[in-house]
Amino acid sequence: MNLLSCYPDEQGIPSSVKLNSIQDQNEYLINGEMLKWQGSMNPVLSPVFIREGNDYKQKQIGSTPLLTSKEALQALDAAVAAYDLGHGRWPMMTVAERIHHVENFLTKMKEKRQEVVKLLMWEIGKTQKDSEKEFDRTCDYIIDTIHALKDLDRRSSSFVQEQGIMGQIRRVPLGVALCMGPYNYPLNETFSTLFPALIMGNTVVFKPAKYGVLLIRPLLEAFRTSFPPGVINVIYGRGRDTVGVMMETGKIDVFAFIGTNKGANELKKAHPKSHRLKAILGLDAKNLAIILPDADLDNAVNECVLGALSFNGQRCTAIKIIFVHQHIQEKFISKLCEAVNKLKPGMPWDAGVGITPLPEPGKTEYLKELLDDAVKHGAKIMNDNGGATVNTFFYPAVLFPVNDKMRIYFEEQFGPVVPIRSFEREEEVIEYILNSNFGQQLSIFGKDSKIIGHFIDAFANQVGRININAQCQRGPDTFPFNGRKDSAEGTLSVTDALRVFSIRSLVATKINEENKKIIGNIIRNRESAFLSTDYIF
């Protein structure tokens, strides 16, 4: 297989993806300002390689701002000003007006459909047909989170009665948010946190993953003209520059991570009242895949190779590890390599393409370093081509037998390496879960229900979704998204994420004339923005 044959030259990109321009964002928002940026810059190199005669060049796409901690404490300073102790514009203003702020913005953003497609083809190597689905799936989330906030503030607009007291219940905002997303779904799983924030009150910071940073550009404008000053700030920059010192002033009320949990352990360290500091966490995780004796090998196959391959492999989510029983592991194993070797390779934009170039720089070299300790302690690379490597392609291998003296048994490779181990007892799954740091998700993949009922108790209270039959997944977004152990802190789903970026507030009053009156003052005489059963449509 000729890897380097998938890298095009200037001539063989396609008009319709082709980027018109370098992309060099000098801009940052503060303070509902659109800031230039004078200073250093960081170079947004693609993971396509173009094709020069008889060389191969990556190309650089564009550049974004090497911020200091100067301008991340200004952006701070003017999120800490825009909530004001609760009493700033944004957080004083009722449900309605929130969402309708956040619906001009959301008009605004499909706008810019076409532009962030084409960044995120060319700055993570995400498929054309995925990084459409990205797009107008945050979309979708949007317009979710706008009607669970409706349904919420509609129950919440009735009165409750009890032991002689009287009260009306109400989520109100937290403070001020720090918001930073991953470089795998940079729009998606970045919104999925900052909009909820946003449209509970919050005021927020919002710095972008360390890669898949350009797409925002295109959607700054609509950030300035659709919130109200200081509400929302974006900056760029090195986390260490920016991030910590932040983190460290105390003024931070919630941060919503997503990334490895050594980095947020760090950060959360560096908040002088951890006990204040409201986290909502994605992290890592090492999700396994059981196929038992029985399983459906084709259904089993198809949902491992779509699990554990998907993006390469760049998701948290995916299956990377699989226990598959030494019944059967010959004939899973034939079939799960005759599937992966009907992956295409080529670029985002190629029709059918299954495996693209990686974004991350270094990962190549580390994906080999994994296989090389791998077969050292006694693994075969069972497919054709598997971790054959050309500058930023690394093609999928699929590793048997792994056993514990390999880093990848334990460690998240976060690509295309798939590591099978076969057991023979239950017990030999159940002990690796049990003793593993992370707590995620898991598949189980068979037909008796007697043991699949059995490892769904075993595992029930160690992961945070247990999938029968079907890959490990996020969706559908109305489900709540969690772990245990090093693999998150908090639930997210459209309803959850609305409640953990907020707090439950109570106005009550015994229940006689004099305060049913003044109740019923304030809320026809519209005297109070939280008092009231206004029935949103």
Ligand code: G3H
Contents of the next structure:
Amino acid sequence: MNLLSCYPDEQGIPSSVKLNSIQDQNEYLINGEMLKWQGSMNPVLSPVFIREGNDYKQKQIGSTPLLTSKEALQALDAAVAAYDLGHGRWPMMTVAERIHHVENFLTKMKEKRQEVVKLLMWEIGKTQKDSEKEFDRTCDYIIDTIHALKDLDRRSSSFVQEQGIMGQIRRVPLGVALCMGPYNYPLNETFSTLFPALIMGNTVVFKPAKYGVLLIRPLLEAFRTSFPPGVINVIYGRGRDTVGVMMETGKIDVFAFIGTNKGANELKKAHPKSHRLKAILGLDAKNLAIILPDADLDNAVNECVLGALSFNGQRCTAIKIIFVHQHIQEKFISKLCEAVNKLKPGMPWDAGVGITPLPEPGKTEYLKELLDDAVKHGAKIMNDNGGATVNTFFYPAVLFPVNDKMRIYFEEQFGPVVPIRSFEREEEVIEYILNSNFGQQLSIFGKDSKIIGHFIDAFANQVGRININAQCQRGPDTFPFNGRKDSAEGTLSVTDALRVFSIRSLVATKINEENKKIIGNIIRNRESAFLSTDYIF
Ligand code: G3H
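Moving from the form predicted on its own to the form predicted together with glyceraldehyde-3-phosphate (G3H):
Entire complex below, previous chain first.
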């Protein structure tokens, strides 16, 4: 397999995906102003190498500002001022008005689809199809969020009466939110916390992921013009220079972070009043697929290839280890290898491509270390070309048999390595899950309802979602997405996200003529924005 030949020369890049110039981005957004950065910049290297004669050079596609703690604190101050202890224009606005601002943003965002999709391909190597899907799914998520908030507001517009007390209960914002997303879904995962945070009336400091940063640039102007100053502030730079100092001020009320549990732990600890910090975290995972002896092998193989290797295994929900029953291990592994070998390596824009270059520096070396360690402890690479590496390419490796001496048995590889272990007794599988540090999802493939039922009960208190005859995944976005142990904190879904970025506040009074009159007057004369029976259609 000649992976090197997958990299194009300049002429081989289709004009539809060509980047016209180097994207040197020096703007950042604070307090409604697009500021120009004069300091040091971080080069943005694409995972794509370009052939130049006999040489291959990693393409630099742009650069982003390396802001310092000073700018990070300015951004935080702007968000704090815009929130103004809950009396700012944004948190005091009616739900209908806030929805209007978000709709305005969405219209402008949709105009940038092509630009953002192109940058997704160049920056993180996501296939064109998946990059388009990420963009569209994000727009749909925002639309669904608006619908869910309208529903929520309608339900809150009435009064409840209980034990001689009447009250109106509404959800109100928490304060200042810091939103940080991951490089594998730099748009979708970030916006699926950013927009619920905004629309509920919080003000936000948003720091894009480590990679997948330039693609936010086409949206900066839409942010600037769609929201009042200070409501959304976008900063860039190294986490250690910018994020820790913001946490240390104690002025952050909500921390929305998709990344490692180690990173989340450190940042949470930096906050001086941890009881005042609400965290919504999407963290590490080691999702397991269980292949029972009566599984439909074609379906299991198909779902495991998709589950373990779509976007080169760089999904938090990816299947990261497979336990196959020993009665069918040979057949399963041979079919799986056959399917893996059909995956076509290529550029993100190539038609039908299944394997693309990896964006993280040092990633192929890390994956190679995992393979060497597994081989040293007795595993074999089962598929042709498994683990073949050239520059940023790593051809998927199916490893068998894996055991608890190997790093791959416990570590989240977040890449194209598929470790397989065989099992005989159900207890072996259950024990792995009980002792795992992670608890996001798992998949069970089989037909025997008695065994599946037994597994469901064994795992329901261990993971956030059990998939039957299907790969692990986040969607549909209306379903709860969470995890246990080191895998997550809080639950996200279109409706859950509205709840996690808000708190219920209520007005209550004893039911008597005097109080009914006061409440009636407030509503009739529109003397309060909170206490109101207005209904959003
Ligand atoms: O990386 C984690 C994503 O939330 C996974 O979403 O299952 O839709 O790929 P997905």
